[in-house]
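Here you get one chain, nothing else, as structure tokens; it is the form predicted alone.
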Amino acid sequence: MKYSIPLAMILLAAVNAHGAIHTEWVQYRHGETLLEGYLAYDDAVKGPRPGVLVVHEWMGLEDYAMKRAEQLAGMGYVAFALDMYGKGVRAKTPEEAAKLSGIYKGDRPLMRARAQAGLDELRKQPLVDPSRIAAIGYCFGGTTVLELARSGAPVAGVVSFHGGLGTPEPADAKNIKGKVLVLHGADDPHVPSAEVAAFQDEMRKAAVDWQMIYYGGAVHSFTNPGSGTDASTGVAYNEKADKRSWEAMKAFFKELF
């Protein structure tokens, strides 16, 4: 997957400003399923630090989530891009992605448990302060981190980038322990206005500490340069929304940590 110059420059600057970014593949399990996530951290930073769980889009753990983990590592976090589907399982087409992601969308307990397995792996990393962990996710991953929060997982906060907001169990919002930030394309056709309204009502009823930021002109997958630039398709990169949403996440993390 190709990345735009702005993202590449940001990643290069992050590496140059700090020590070498250490990356490695980490195998772990959820029940009988072998998973393989991607760990990244700045080996020049000393001592325990906050951890950030990164949940991939519907195609599976690919370069995009890995590069975001590296970018977070350059900011001083230990980042772990988890694997929702299983070691080596990647969608080759949107149809395959819909089938794979649909397994978890249709079984929210499984989605929560698989995400929890990744969180557990991050929490036990020796450089991670387990009391300071957040989770971020993109599209399918955004839906996943919201479900992780609804499960009552011990995270300080979650950030959904252009993720689905609906859940079959809205009453579970009462279990949310941390803060919630939703970064949403104002023109995203894949998240109907009724779903947005239901999510906001869910958060209010559960008295969650939540925020939602809309980006005008942005559609689905607005942070991913690999999404193309034709907003009329409903899926497109938006450089301004990408940069603004990342800055919003950084401010959110500053508040959390």
Second form
2 protein chains.
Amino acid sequence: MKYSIPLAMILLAAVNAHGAIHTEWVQYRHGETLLEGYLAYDDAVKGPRPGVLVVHEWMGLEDYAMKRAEQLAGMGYVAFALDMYGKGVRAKTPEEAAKLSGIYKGDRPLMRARAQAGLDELRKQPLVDPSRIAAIGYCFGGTTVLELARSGAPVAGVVSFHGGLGTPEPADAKNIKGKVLVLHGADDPHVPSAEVAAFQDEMRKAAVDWQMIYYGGAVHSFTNPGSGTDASTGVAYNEKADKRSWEAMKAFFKELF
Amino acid sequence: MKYSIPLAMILLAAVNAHGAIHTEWVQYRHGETLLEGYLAYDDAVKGPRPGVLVVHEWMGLEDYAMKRAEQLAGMGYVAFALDMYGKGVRAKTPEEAAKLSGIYKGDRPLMRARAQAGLDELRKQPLVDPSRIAAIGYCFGGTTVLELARSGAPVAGVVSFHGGLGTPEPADAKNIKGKVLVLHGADDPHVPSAEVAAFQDEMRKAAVDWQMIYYGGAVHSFTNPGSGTDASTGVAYNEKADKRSWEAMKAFFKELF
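Starting from the form predicted alone above, please write out the structure of the form predicted in complex with a further copy of the same chain.
In what comes next, the whole complex appears, and the chain from above leads the way.
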């Protein structure tokens, strides 16, 4: 996957502003399944700090989610890009990605438990204050962090970037403990308006603390520079919406932590 | 109209952080109609600066919009709370407000021209950089700033706080020169979902740079401490949504100016 210059520059700026970003692969397990996530934090920051869980897109844990974890580390958080699929398990084509992600989309208890395993791994990091944890996710990862919240997981807040919003168990929204922020491409063909309406109704009924931002002109995957720029395909990078949504996440974190 | 402590405290903080806020009443005309707006700026700030037009709620220009102008002045802008109705013309009851605001809602060319008169007044203030002007509005004022944008007025951006979104001339969105931010109570019974959908479609068709934030649990008038706190009436103050929407406006201004 290729990255355009802006993301690299943002990352570089974050690294320069702080100390060196320490990164490492962390193996952990969910039942019998071996998983491998990517941990990132700033060596120069001392003491316990908030943790941010990052959930990858449907291809599996790749550069994109790892770079986001590094950006978050540069902002002073302990970031952990979890692994939903298993060590070394990655989709090579969209067809494979649909199949892999479909396993979890079709089995929400598994999706929740697998995400919880990543959350547990983050919570036990010595530099993390386990009472201050947020989870963010992209596309499939956005769906996942919402599901994690519905499971009643101890997260202060979750942020979905262009994630699917549907769930087979909308009544579980009553379990949500933290705040919810949904960052949505207003022209995203992969999140139909009926799904958006059902999600809002779900949040409303459960009296969740929720917010949702629509970015005009943005389609699916608008934060990922690897998505190309042809919005007519329904999947495209949108620099403006990328920056705005990242700022919105920062403001949300400021309120949480 | 009464104000709760939080708004007064915010204002006080703004005043303390800067110099004294200069305020004055400014008489101006739209055709034969005498209008009187409220100008506010920070004496300590030197040189031309961005201007922010503030459009009042349906009762007319009262304390609420004036306090917002003062807050904006404390942030370094020249703020002008315009007058849509005419010098001294204020509604005393909701019935009168419905009647007064109805004149402008039912005559969009008049609404646009009346708002433009206020914009012209702000643009000619010696401390204002006329190339850097935004307009914000509350309820009726939110409707008005969107209409002002549709007229092709030279504003870098407009922000609607719990405003009505409908227009009889959606095709005029093609004239919009600046960016649009809509801050919306997700449970606002005064802005029906069909109106929201039509607005989004209007923005989409004209390829406007637009964003819209839904605040869960917020109803109409969520930024005004004078609205009470009983959301079941459909009109209520919501401190969380008030603060979040003000922060969203600040981030939007940061991008504009």
